[in-house]
Amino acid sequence: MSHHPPGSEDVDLAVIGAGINGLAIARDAAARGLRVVVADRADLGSGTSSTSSRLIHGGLKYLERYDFRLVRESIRERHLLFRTAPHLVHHYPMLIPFYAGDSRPGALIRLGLAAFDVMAAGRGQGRSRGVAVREVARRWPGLSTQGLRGAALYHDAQVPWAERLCVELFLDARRLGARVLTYTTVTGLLLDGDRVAGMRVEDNRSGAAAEIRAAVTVNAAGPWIDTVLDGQVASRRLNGGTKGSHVVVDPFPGAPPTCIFFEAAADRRPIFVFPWEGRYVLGSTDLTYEGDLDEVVASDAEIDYLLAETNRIFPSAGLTPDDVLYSVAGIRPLPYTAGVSDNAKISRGHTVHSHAPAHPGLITVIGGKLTTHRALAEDVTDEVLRTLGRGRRRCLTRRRAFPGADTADWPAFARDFVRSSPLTPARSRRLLDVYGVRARRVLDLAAEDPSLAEVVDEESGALAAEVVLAVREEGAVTLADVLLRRMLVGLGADMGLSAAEACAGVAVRHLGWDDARARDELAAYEAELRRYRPRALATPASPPSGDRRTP
């Protein structure tokens, strides 16, 4: 069941899915006028968006294939999202050691960040400096001096909960009129003749059927762009993804104090080990993926690959698999690219493909990658003003805040919440983080019926109002979609399953669940983390995989 059920309508824009670049299309085309609609099997940004690196990244390694233009895109939209979510983005240091033998020398490292330094001038967070051994050694204690000749530090941009961006896209979307169904498969195209004149759906959970007749349909599937167009239109292969692995640790023995982005000895690629929200995220990998796109599993062989590069440069670790909290495997929506020798060189940009005259009022998305989400959905929009001979209209979403950051100030904001808030200043900072200025509305909830002031997750902190927050207000569906894309107490140490129970019970008692729902709830949220590997469940090793690496 859709959080909005589908009906037969007729719209300027079809968008099919609903990961971060299919809620930016919809969000950028609703503010300039345009009646969208959005379609996903799934929950918000459940797919590739929530597998990323978390990371907003400048663009620093693009530099590496003379890619300046991705790299200046990446810059531009770092320092909007600076402005526009800065509850949800934030300035994070990397350091960047040089060891003998790596591929890529000090000084060719230190000529590109200088380059970088140029390109970033009046939208950094500060310059990039040298450092020398002797400070490595006294700041980052934990890393190897083997073989060290030097380091730089670079400054960059996190974004710890990914999700959250997706919510507020969707959120934003939604105020400015598009309409989202979540849990709506897309059955096929609609065709009047070679013309796709919108999409056919069906409710997951009714079996409700309708057809969406849309001026304009967009294909932004991301890896499953082929899938979406396979037996209803003429095309190439568009998508040639590759997998990304990352791993969660607990703080370990020399753990660092920021971001470290090393070249992994085993293969020479750029990997990083990073703090993120009291834990260690280790990745990522980049491998050939030919395997199903709905069973995508960091496999042994890649845990091991990641643990075994962070051994080696912080010999302390020590770290096994019994070590690793859980996994998040995911597929980048990369360009099909025939005949490749080295993933890293396939393009990280975006292309907005048409597929007229063959197939007019049909547009696919190729790429994209979390910073350049609003960029590339302005690509789109402008792309599907021309197709509607609309002419241009002016983009809005440049300097319009995310709903979180609606505010004059978000500084004085967050002091004024902290200080009033009946909570103690690290959960106020918490719901801060995860809401912005919608804090304010969680804690609403809980004056209304102090029973939504109960703590339902201890680790975090996290409220019962909260579960209702999700359900009523951001879309949430299921159980898991409360816990790993709205609250994020499903990405604590145990994946949320202390609290699985407790907040089923809140949508028991204030959202019209069954206890018979709230089972199938509690047994569904545990089939979705057996992806993840997580600890806490014991998964056992993971099956076969469709990796393959390159040459």
Ligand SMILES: Cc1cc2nc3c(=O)[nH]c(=O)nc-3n(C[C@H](O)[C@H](O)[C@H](O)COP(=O)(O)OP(=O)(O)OC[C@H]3O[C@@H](n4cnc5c(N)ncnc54)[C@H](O)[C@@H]3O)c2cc1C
Given for the second form:
Amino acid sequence: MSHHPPGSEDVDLAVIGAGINGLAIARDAAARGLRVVVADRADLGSGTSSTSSRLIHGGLKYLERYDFRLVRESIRERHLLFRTAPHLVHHYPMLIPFYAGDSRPGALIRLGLAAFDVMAAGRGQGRSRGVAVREVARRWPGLSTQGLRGAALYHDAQVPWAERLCVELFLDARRLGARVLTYTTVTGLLLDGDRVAGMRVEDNRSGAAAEIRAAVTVNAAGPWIDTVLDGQVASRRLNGGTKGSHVVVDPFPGAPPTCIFFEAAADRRPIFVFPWEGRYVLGSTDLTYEGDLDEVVASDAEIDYLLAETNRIFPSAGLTPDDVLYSVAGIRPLPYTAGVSDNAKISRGHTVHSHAPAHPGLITVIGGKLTTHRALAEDVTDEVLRTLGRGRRRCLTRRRAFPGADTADWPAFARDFVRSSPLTPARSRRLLDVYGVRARRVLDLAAEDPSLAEVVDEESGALAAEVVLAVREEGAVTLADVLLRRMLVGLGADMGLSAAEACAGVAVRHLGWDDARARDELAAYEAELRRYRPRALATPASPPSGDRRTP
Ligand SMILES: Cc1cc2nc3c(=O)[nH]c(=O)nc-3n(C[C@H](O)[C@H](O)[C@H](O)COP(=O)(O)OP(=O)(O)OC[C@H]3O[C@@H](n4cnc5c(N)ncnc54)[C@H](O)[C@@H]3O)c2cc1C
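Form predicted on its own done, so how does the form predicted in complex with the ligand look?
Following is the full complex, with the preceding chain placed first.
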């Protein structure tokens, strides 16, 4: 289990934050032989990493800003992920319709796609192509053809369960020797004079404090990087993250078979309507945010904007706020850029910021995408090795399979699994999508104890064994960790509320929880869901918002 009380210790590298970037850094550094400890005040991937659009994108959008370096990096990382995590990262076609009056003319988009195809040659899923209005009307009949000038179809990638990317990075980092402490808050930095010599941590549950002394400390706290530094070391503001929200709805009249990437009429920003696990996600917004980083909730204005834009290009959709199953909001960790008038202009690349010479031993990670987490980790680990004076050690993560892809032939494994599994093909495929080859562990647990073969969530068909796997082997501590970031039944239509009691019951019978703990966990789960404004719970009135501009 990842939540064990931290003891005072000496390591090479202390990492603050177990989002996708902190975990990727831990994995890379451990693979290169460093002794690593990671601390997160909450669960793995429970910050920004669980609020994304779930795209592993080649970076087409960055061409608009001529950021060729980031496009090249994104294309390369997408290509590597197709190989190292084929169970989690899937080919994802996207249609870009061009309408009269769009600020980006179709010819310009086609030119951009042609350049993108050249850059992605041999590392993509096929070339983009133009789509005539007649074909759009036939294959995407729900899409408005009023003012439609044509469209382009291009190929990108989706990671439907981004949370599992984090879990698997954790599993691999741990396998390589890294220690990951969740529910362990970094309360301060240890200073030897100006030199940063590690971190002070506190166990959230017991309140026990400890010092983790480290030769290098990496602040990978995503949008919280300034909060971590505040009052500890002198630093200018580093994070200027923008708020992004999505809404999740059931299939609606005219809903498209593929992702539609289109220009919003209200503010000319590119936004998506995309199929996701049998539902649709509409998103995202991009707002300057100065509010509380711990209280980020989609506002009514953002929800109205996303619904209105979707209803505009899907005239039969007729979506209203009552159709929203839940919303997801997060803060993109982006570099602070003073006086920026257009958030789209803020760089989406990452920076490895060394605080030396003012504060040697401290590195802060600014920015970084899901897509480029591995490249970011490689850059950070190179810098850590330089700081340690250890010389270059080859990065091993480019070809290293994720734990769920640890097989010589993934398609053959998946075929055999579905054939030999006692479950229905649909339920077997869900296990493969969530756990990869580790789906076998779920079936093994269910075979050892038939009570663990019981279905705990009718919608997904998830098994009781998954609750046990999550806590015993995947670092889950709370019911919310299990439902939202391991089994993912918490991302279903009712956010797992109908499955929560059954899952807590499994924990009582198999994991040593008592009834009081189960009750507390259920209450805490509902409390954690409030930030998603789920329809299944009475939706509260619009929360106070720190957004500076409404869309
Ligand atoms: C709306 C939106 C859409 C996006 N879409 C995409 C997309 O489609 N594709 C893509 O590639 N990227 C996307 N991104 C970007 C991507 O999600 C983030 O860049 C990435 O998840 C950042 O990961 P991180 O590990 O740096 O930060 P986080 O995931 O936020 O992790 C930081 C961690 O630090 C911890 N922490 C904070 N303070 C402390 C403390 N004092 N002590 C201990 N721990 C602490 C937090 O608990 C958290 O777990 C999107 C982001 C948003 C918001």
